[in-house]
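Taking the form predicted alone, here's one chain by itself in C-alpha cells.
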Amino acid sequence: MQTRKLGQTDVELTVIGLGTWAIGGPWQFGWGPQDDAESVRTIHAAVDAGINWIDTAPIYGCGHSEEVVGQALKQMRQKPLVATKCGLLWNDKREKINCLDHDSIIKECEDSLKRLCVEVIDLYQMHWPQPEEQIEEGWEAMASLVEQGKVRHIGTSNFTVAQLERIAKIHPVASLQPPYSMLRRNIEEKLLPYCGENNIGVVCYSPMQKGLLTGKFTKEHVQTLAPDDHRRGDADFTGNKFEQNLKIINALRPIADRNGKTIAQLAIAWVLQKEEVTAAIVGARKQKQIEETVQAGDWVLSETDIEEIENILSKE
C-alpha cells in the first residue's frame, strides 16, 4: 500500500489506518457489543494486509478499545504505528467528560501507555477542542509529553482554523483529524487548505459515515443495530436525511461497479484523491470487512469518476 509523509514530521503512514472506535463495545457513544477476540484478530488481519498504524482513543469503550489493542500489540513481532487521544474522561454511566487540565493529560497519557503494552506513542491527539478556554494548557501538557519522551508527535482532532492557530504558537501541529466524507464535506472550504498551506497531515475519520457509505443499510438493516448503538440516533440514519442519503448511494453504485469495487472502497478512495490528506481512518470489527475496505488503498480515481462523483454530490 501506498504511504504518505504526516505533514512536517518524519512518519511515513500508509494511507488507510485502522479505526477501532467500534471495537471498545457500550459507552454513550458505543456501536453495541464487541467480540475481542474477534477484534484481536481483526487486528492482525489488518496489519498483515499491510496497514502500518492504528488509531484509537481512552473514551472507545471507556478504556477498553486500547486494552484490545494493546492484547493484539503483544502478539506481535512486528508493530504499526499506535495514534490515540486525550481531553475525554468518563463518569459511571460511561457518558463523556471533556477535560483539558493538565495534570489530567499527563495521567491519561500513562493509563494509554499501560492499557496499550507500549514505552511511547507515535501521535497523541488532543480528542475535542473543550472546554475551549483550556485548549493551550491541555496542549502544553501534551508538548511536555513530547520532551519526556512519552510521545512521538501531538495532533488535533475536530480543531478549527482558529483553534489550531492558537496552539502553533506553543508547539507545532503535526496533524488534524477532522471527520471527511462524501456525505460531510464541510472541511474542504478552511481546513484542508489551511492545513495545505501549513503543512500539517490530515487523518481523516468516518470516511464511510459510520458505515453508511458501504452501501449495505436500508430500514431494514438499521432496525437490526444493537438497542445500544449509537447510530440509531445519528440523524443521517433516520427520516429524510436517511433516504437522501440513499439515494446518493444508488446513485454512486454504478461507478463502483464498472470499477469493479464496492460503494465502501469508492468512499474511501474518494477522499484519499484530495492531496491535502494523509490517511483515512477505516473501521472495521471483523476480518472480512478490513479486507475488502484496505483495496482502497491503492485505487486511484480516474478524472471521470471523480467528475461524476461530484455531479451526483452538488445535486444534494
Ligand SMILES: NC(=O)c1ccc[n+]([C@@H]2O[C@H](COP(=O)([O-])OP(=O)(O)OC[C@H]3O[C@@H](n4cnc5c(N)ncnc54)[C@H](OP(=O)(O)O)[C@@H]3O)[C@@H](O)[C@H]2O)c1
Second form
Amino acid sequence: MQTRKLGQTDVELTVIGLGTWAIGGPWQFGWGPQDDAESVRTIHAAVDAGINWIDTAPIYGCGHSEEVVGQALKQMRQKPLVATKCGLLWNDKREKINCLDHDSIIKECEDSLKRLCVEVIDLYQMHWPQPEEQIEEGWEAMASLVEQGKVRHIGTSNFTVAQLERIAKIHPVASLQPPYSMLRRNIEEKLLPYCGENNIGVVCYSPMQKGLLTGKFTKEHVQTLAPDDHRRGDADFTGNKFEQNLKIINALRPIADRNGKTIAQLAIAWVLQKEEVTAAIVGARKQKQIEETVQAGDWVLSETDIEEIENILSKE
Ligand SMILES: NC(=O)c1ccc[n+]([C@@H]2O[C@H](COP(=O)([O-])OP(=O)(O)OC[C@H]3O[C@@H](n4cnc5c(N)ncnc54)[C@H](OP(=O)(O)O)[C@@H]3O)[C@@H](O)[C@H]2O)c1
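The form predicted alone done, now the form predicted in complex with the named molecule:
After this comes the whole thing, all chains and molecules, with the earlier chain placed first.
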C-alpha cells in the first residue's frame, strides 16, 4: 500500500489506518454490542493486509477499545504504530467529560500505555479542543510527555485554524484529525489549505460517513441497528438528510461499478486524492470489512471519475 509522510515528522503512514471506535462496544456514543474475538481478528487482518497504524481513544468504550487493541498487539511480532488520544474522560453512566487539565492528561497517558501494553505512543492526539480555554494547558502537558519519551509525536483532532495557530507557538503540531468524506467537506475551505501550507499531517476520520458510504444503508437497515447504536440518532441517518444521502450514494454507484470496485472503496479513494491528506482512518468491526476497504489504499481515481463525483456532490 502507498505510504505518506506525516507532516513534519519522520513517520511514514500507510494511507489507510484502522479506526477502532466501533470495536470499543457500548458507551454514550457506542455502536451497539461488539464481539472482542472478532475485533482482534479484524485488527490482525488489517495489519496482515499491510496497514501500518491503528487509531484508538480511551473514550471508545471507556477504555475497552484500547484494551482490545492491546490484546491484539500482544499476539503480534510485527507491531503497527499506535495513535491514541486524550482529553475525554467519562462518568459512571459512561458519558463523556471534556477535560484538558495538565495532571489529568499525564494520568490519561499512563492509563493508555497500560491498556495498550506499549512503552510509547507513536501519535498522541488532543481529541477535542474543549474546554477551549484549556487547550494551551493541555497541549503543554502533551509536549511534556514527548520530553519524557512517553509519546513520540503530538497532534490534534477537531481543531479550527485559529485553535491550531494558538498551540503551534508552544510545540509543533504533527497532525490534525478532522472529519472528511464526500458527505462532509467543510475542511476543504480553510483547514486543508492551512495544513498543507504548514506541513501538518491530515488523518481524516469517518471517510465512509460511519458506514453510510458503503451503499448498504436503507431505512430498513437503520431499523436493524442495535438500540444503543448512536447512529440511530445521527442526523445523517434520519429524515430528509438521510434521503438526500441515499440519492448521492445511488448516483455514485455506477462509478464504483464501472471500475469493478465497491462504494466503500470509492469513498476512501476519493478522500485520498486530496494532496494535503496523509491518510484515511477506516473503521471496521469485522475482518471481512477491512479486507474489502483496504484495497482502496492502492486505487488512484482518474480525472474523469473525480470530475463526475464533483458534479454529483455539487448538485446537492
Ligand atoms: N477524532 C474524532 O473525533 C473521531 C470521530 C470519529 C471517528 N474517529 C476515528 O476514525 C475512525 C473511522 O471513522 P468511523 O468508524 O466513524 O467511520 P467509517 O470509517 O466511515 O465507517 C466505519 C463503519 O462502517 C461499517 N463498515 C466498514 N467497512 C465496511 C464494509 N466493507 N462493508 C460494510 N460496512 C462497513 C462498519 O460499521 P457497521 O458494520 O456497524 O455498519 C464500520 O464500523 C474511527 O474508528 C475512529 O478511530 C475519530
